[in-house]
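One chain comes next, on its own, written as structure tokens: the form predicted alone.
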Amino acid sequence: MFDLLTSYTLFSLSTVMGFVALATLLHLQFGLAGIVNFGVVGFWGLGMYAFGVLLIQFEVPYPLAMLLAVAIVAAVSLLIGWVIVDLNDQAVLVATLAFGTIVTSLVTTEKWLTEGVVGLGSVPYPVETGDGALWQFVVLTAVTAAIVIYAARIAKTPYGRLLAAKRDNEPLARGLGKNTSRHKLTIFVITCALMGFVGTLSAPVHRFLTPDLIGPGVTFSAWIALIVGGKRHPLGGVLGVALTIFVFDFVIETYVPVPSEHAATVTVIKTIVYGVTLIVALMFRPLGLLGPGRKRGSR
């Protein structure tokens, strides 16, 4: 049996490596394809609702459960991608943020299905044994290194190379014969059922399901770590989260002896050194800490 603090070890770091594979679907995402998707929240939230409903109020075999969860996250995804292929980023933007909202806003008024705030039962491990979340840690690390290699290998594809000049010049794309629309179609909703996907291996890390894991600060989180990062670096995320979730949520919180009635301000100092390090590395390194920094002499 693991300990408390091993236990939390484990909590904690396979949080990370969630948001590592939300930041590198999201580096797919935008950039590369040049899609602006401020719902990440919502795609992981609903494979991991999704898949706690299924497995808990309708006793779905686990698998089975994960399978579903994912495919009603792809099919949410093709709809929506559908309506806001072709629109322009601001519109793509706020229509992936109120979708956001919206999965959140559900799975908090809909207690007849997800329990509301109460919250929804107790996910289990797939392997329950004492060493259940060391099983679940591997798992999503296995998971996690498979996104990221797959982003470093896209880019040098042909079909990569489509992307970035979709992304880079859409018109000039379309001028040469390609079909951006569907291939923008096709990253949206491949990246979005992945991001499901990692919700439905992330539910039973939190093992009891509430509305408050879902919310903006989640989407954000990714946001800020890929910026960081570097937005257009296969490894983008993967620096970004290590500088900022990695860094607050697990060596501080862990190993800083922080006077509990202290423990709030860290959430604040923390809400202030993201926004400090994202003007910072906006202002100074645009593309992140890993893309080129800005020319000297520019504004």
The other form holds:
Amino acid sequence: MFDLLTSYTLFSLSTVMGFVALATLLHLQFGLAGIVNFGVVGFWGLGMYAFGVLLIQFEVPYPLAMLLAVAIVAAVSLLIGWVIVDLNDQAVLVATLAFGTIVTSLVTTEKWLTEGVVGLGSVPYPVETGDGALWQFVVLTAVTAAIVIYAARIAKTPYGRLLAAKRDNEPLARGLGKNTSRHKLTIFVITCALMGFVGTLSAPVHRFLTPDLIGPGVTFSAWIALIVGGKRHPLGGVLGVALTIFVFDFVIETYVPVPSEHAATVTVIKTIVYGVTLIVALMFRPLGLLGPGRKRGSR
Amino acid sequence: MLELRGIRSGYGDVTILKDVDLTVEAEIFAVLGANGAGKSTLMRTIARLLAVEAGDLRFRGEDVTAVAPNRLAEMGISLVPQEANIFPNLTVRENLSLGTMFGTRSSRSRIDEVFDLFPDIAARADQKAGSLSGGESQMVAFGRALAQEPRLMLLDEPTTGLSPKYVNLLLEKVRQIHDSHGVAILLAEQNAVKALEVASRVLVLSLGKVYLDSPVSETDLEAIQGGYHI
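Structure of the form predicted together with the partner chain, please, following the form predicted alone?
Now the complete complex, all chains and molecules, led by this one.
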């Protein structure tokens, strides 16, 4: 079976797995807690680059570099969360989108630290034997599975109900004695730190870290996958990624023989299909494929 | 129990309540007035969902003019807002359990007590609250507020839009809650006749000012109606 897992296959599957983790973390932030985070790529990219810089530029030991990178993302998300925690949805959207853009810009301009567009590398696997890519995929899969299980369980806990209550009616939740700001900040920091952690695990998958890895497409792909799959369902991110990123970035790119002169067309078609899928999902199943359908006569 | 002195409050630059004085003891206190008189603003101000522009707000002798809304709940004030007073995506039982964060008794015993008081919603315990009728939703909101073991309940027009059957039922439950639990109740109502049937004291607001404040036993309907004619 492992003969089928070529280095390219492992790279594609690891990328898909990273998106499943990001979309599921976005479910916790948006679907459960109602936090409109459009800076997913900022937290993921910061984790990835912080890890790469610490490991390569400062020669920090591997596990410590990962730990410090996650701590940096947690600290930054705490600062951002403290600013946005009581803002309205539109302001949170703009603030987090701006954060993602700032991270990308800083990575591009601060060449002394990140090597800019030339790229920072190469980020090794923790296990530099022949099976390094396979082990990294296994670790990413295990971490993603843990995140999905956590998402599935938290909704049934008192804390999950509290987050859902806050999402649906924050003033009422506050009137019940809930410190909604603190709970919102806590879930934001935890999930952003986990996005950073996924970023550290994705760094050796990409090997060379370049600014084009952390463009806004990462954020939008995670959002589209979640909305298509079902923002309120813990498996919404899994299904959404399976129907979008997995189909295009793995199945078609790996198994559909597209002539090289038409390779660019596939990317354009992918964007169009993503857009159409999103519109159709919003029209007929606003809460995604795993959410309830639109009631008759509600349009 | 609750004292308001010279309270001014409103929305942004618009002041709705103008120098409102009010003292609520362990009683059912009806707040009446025409649309726009400031009843809901008064409730939201006491619950600290609106900022106090001027004046003092005291609860059981403690100045609560600037405390956070969640702290008020801990002190024993529960609010049942007029609208959006349930969490539609949670079940009835989950809605009720959110009211049991503070208090001395177990969550289960408090929820069971609510189900005893409102058997209609006990049958729908595991149903999403968003699928309930208006009257049933009000019962859930009442029940959740009661599960908080409050000393003072703020009920903001709880019978608005309900059928006569539910109006009578809910106001009877208000009386029961007060009699059996000793909870003080501040009841903002459009339906003056019904409110006066359960209240022992009445306050009439007119354009954000106190028009009348007296015991129900010493007040006739004509005097109250004066507050509705601007």
